[in-house]
Amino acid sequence: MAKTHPGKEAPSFGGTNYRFINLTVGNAADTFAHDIARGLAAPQKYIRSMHLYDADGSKLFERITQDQDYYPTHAETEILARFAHEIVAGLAENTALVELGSGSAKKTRLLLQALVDKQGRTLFCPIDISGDFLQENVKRLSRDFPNLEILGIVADYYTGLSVLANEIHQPILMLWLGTDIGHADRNAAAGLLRDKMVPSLKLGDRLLVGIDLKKSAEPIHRAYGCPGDKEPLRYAFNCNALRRINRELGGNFITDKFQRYCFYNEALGRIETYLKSLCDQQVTVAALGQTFDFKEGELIHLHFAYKYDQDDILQLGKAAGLKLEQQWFDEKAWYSLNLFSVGQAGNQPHARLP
């Protein structure tokens, strides 16, 4: 059992080294239906990016991250391979690792190993919306890391974070890896950190955030398959949202009548990804009792991916009330890991440059 602060108890795991809390039972289908009804009825149609990541979508995205051109995953893995032990060196003893959207946790293994090397028995708490995918990966981690206790939480990020105060009483390093922070505009990202994440942490807890950096458009286009409207893997991932509507809500989307539309908006520093209707068409979603009209060329917004420069990152921390303690970069300086601490924003960080 993991060591804890005096007077505090670690989560009970019984005879195994993992357990799950499912916070989606009874409301996941209602939430999905509500979000789809609202998004497809909006003047600018949209599907929330979280709904791309059911079990099928998560596996498709994992395949995208293995693409040699998808530099965010490769750069982040490079940073963790070089600096994982340095990242954890300054953490308090008995630090628990909490990860938002853990996916397969391939990169996280580097930090988990560093923490286990430093402190022995370690608590890992992955939070992911895809329950089947999370359970598969938790069971695999439990076999590979006998010194881990794993508390898997099936939920969206913010619902999952709401249980931390009751479940984890030790110091926390929260991971927000990948490019997820880029899905919101920079002001909204600061608000998410300040209003949704920091309240679940204690003074002195830390947050390690992966942030993609501004660079020339060419490697960004390659990474996201832009314009590449018919790039098959990314097209399949984006169309997974339509297939999910058909399967779970009785929709009659024909994916061949939609085209993937993606580009880098240099003025705003963001990738924009949509599905474009190739003709005038109507789509009925039986569970909603609604029919939606699409004009030829009409777009369904799927996600943005904002890129940051150094000033953007400093402003992000300041606006969120976090202190930026240290940064690490890949050799090309295309990507960054940023270690924030909960407390008063203070001095400039020490950056580990390539």
Ligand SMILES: C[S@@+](CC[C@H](N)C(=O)[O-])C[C@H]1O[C@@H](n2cnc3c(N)ncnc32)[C@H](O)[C@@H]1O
Contents of the next structure:
Amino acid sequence: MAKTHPGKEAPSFGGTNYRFINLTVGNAADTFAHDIARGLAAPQKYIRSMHLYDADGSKLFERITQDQDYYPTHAETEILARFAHEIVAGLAENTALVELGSGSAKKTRLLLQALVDKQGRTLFCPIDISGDFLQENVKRLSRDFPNLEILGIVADYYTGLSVLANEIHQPILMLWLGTDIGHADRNAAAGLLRDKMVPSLKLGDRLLVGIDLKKSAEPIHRAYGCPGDKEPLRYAFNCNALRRINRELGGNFITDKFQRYCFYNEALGRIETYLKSLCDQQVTVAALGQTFDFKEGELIHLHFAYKYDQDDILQLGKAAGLKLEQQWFDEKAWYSLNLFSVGQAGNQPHARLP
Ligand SMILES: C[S@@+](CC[C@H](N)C(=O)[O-])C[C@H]1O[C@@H](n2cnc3c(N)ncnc32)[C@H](O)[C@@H]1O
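Since we've got the form predicted alone here, give me the form predicted in complex with this ligand too.
Okay, now the whole complex, with that chain kicking things off.
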């Protein structure tokens, strides 16, 4: 069993090295229906990006990460392959790894291996809304890493984090990879860290965040398949949101009547991704008892992906009340991994530039 702080119990795994807590039972369908009703009735229609992910969506995203143009995954892999042991070297003994939106957790393996090498038995707690995909990957990890104890939490980030205090009584490294922090604008991202994530951590716990960096538009466009109307894999991934509405809520979206619309807004330093209606049309969603009108050219917003410069990262730490301890970059300096600690903010980081 993992060592614990005096007087605290390690989670019990009853003979296997993994277990699950599913916090979506009974409310996932309601949340999805509620969000879709709200998003499609808004003046600027939207679908929250978390709803792109069910088992199909997660598999499609995984295929995108294998595309050679999708540099965020490759850069993050490169950094972890090179520096995982250095990243874990300064962590407290018996640190548990908590990962937000773990997906396939392929890159996470590099960090898990470094933790196991350093401290032996290690607790890993991935939190992901895509339940079937999470369970499949936890089982695979448990076979490949017998020295892990895995507590898989099927939940949205914030519900998942709310159970941490009861489940984990040891130092924590919270991991947020895939530049997912970029979905929120820079102020909102700081607010999320400060108000939703840091409260579930203790003084001295760490947060390792993958953040994509500002660069010329060309590689960004290639990575995100922009301008976007002709890229079949990313189109299939984005349309999964519409197919989910059809499957789970009795919708009658015809995906061919929507096109992907995606571009890098250089002034705001963000990718913008939408689905665009190709004609005037009406879509009925039976479970909501509602019909939604779409005009030709009307957009459904799916997500932004904000890019940061060094100043933005320093501001993020400051606004979130976190101390930026160290940074690592890929060879091209296109991408960064940022280690923050919970405590007094304000010191300058030790940056390892390529
Ligand atoms: C862009 S993928 C990144 C996956 C992986 N971390 C990587 O870097 O390749 C986002 C992951 O977070 C999960 N996710 C997205 N929004 C979420 C939310 N609000 N709560 C919980 N999980 C979420 C998705 O299911 C998906 O596995």
